[in-house]
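Quick heads-up: it's one chain on its own, the form predicted alone, in structure tokens.
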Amino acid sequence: MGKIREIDVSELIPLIRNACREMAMEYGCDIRDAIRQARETENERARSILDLLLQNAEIATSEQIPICQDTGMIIAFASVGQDVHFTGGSFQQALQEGVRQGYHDFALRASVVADPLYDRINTKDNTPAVIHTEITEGDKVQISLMAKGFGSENKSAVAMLTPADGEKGVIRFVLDTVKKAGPNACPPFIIGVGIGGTFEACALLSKKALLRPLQEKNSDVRYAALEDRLLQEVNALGIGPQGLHGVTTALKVQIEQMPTHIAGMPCAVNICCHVCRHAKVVI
């Protein structure tokens, strides 16, 4: 067993505000390479459609100012240490108050709602953000935060394929799930797939797809062959960037995998659009 590491949770607080600021108004470097890529095979409407969105980014950078009206709902993959000891107060509580603080001191769109289903007041502050946590090894925490717009969210999808469906079914549920987001989902798009473990895993998985840097393929080369297939065949509805036609539908999709039952084959796609915002915090 290692030395206990203590770690005051009011540490968080500055580190989830500032990531809060980052997501909001800063491009990934990974996403504008992919879209200068993307212009030079373009159609001149496609291709003047993307320089906006790398002009919009510039902007944004520029003049701080968020990238999208629509700030997202913070998804936040914990990995806590189990060598770590928590003090000062609540780990999730000071998560949500980095979170709060971010929205508020950087006038961020504040998106979230108390009740789903009949109240549906707003909160004010874009808390409470969604937490997941996971206990690892050693004595360090590492925060993997997602600020997720509802345009690209609302369009995503579960399917509870069977082994017999494949990876034709695969590919089936995700060009049928592409094609029913179509514009609305702000194309060109970043598309995490999650295939394995249950109802609720594979959609973790498909969430936690789009965390990984557009470069770097799934380490497994069948996976990877089924990524480039995948974009391929996406882009191949020409769609286009926003909806205009072309052949930029998606930038890149990412697979995710795990272990499943030998009845099924759980299979979620997790539409997001090109900007796709994550920030990673470790202490």
The other form holds:
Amino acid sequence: MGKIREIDVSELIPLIRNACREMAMEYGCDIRDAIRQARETENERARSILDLLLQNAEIATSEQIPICQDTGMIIAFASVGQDVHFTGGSFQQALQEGVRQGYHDFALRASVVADPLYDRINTKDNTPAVIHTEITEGDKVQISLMAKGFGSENKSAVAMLTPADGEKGVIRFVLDTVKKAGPNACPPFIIGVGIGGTFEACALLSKKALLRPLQEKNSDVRYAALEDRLLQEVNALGIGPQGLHGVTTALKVQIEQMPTHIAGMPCAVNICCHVCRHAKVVI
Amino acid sequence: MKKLTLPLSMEERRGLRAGEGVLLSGTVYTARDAAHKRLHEMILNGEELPFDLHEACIYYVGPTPATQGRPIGSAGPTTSSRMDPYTPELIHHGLRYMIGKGRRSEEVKEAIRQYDAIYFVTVGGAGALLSHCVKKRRMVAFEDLLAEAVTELYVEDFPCYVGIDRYGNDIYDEE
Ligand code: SF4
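So that was the form predicted alone. Now I'd like the form predicted together with the partner chain, please.
Zooming out: every chain and molecule, the one shown earlier first.
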């Protein structure tokens, strides 16, 4: 059995605060590279849009202006080692406090409403973040954060496919979802696909798939091949950057899979715009 | 890209075709979901609107707060279709130009044709770059709506494409 490690939750606050800034202002290098590569094969208008996105990223970083005005809703995937003992207050509240400070101090847009259906009153500090926690072995805390824009979140979907639907069914569902997303979700996309598990687990998988660096493929060669095939088919739709036609509808398709029931094959597609913001905090 | 100053002459409007790239200069008003709802209610109640819609341009944007002496924070377009239920009425009351992203409804297209209006689209997720085109900003109404307040912007060389021209051609339907 490991020795208990004490962590004061207040240590989290500045780390989360800074991660909020980093996500809002810094475009991932992997996205930059993927766009640079995509521009080589694009038509003139699509190329000028991709160039504009690269220029935008430069300005965002050098002048510390958010890449996009929708600075998103924060999702936190926390893995907490079972040998960790939190002190100094509530872990959840510290996380929320980090988000609050980050959005306030770096002038990010507060985009969260307290009640989804009736009042819809802005909480003014972008909290609460959505927090998913899992217990792991060891004495570390790792928090993967995402700042998800809703232009693309709104276009995501879950389908309870059947075993007989097979690979074809997955491809059809991904293509249908991308077609429906169209220009509104700010292509080029990064597309997270979750296959297996249960109704809610595949949705989580599809979101976690967006955290993976774009240069990494699925470790199972069959799924890696399906990622490539899906990317090809998605780009053959011709939607293109901003939906203004071209061959770069998506930069990457990333699949995560897990065991499921004999009777089912849940499948989730989490669409993310090119502003795919994530960061990792480790204590 | 063609440089244009708002408001456009009738000749300029008729000369624009969906798909063309333009750099817009002039005055535009920011308004999105909540502001549209309020404008609609004011029209229903016969109240005077907080800005003159005659020949006006609305930019669908909810910027991040301005910092360090800048007029505005990140300021890219939001999805236009959420404003579709209100747009024909605003066009009827004088609105002629809209800037946003994504497709519009048939009703909006019809109003655009009927009134020689133009729908421009700009690039989503390029709010830092687009903020450079905003030279001045003034609060106009609904300050309580924060990012969704109506403000008057003076923009220079704001990059757009003609999304729907006055003939009803749509950039998203191009072959
Ligand atoms: S979908 Fe993405 S790029 Fe588009 S407005 Fe939302 S956050 Fe920005």
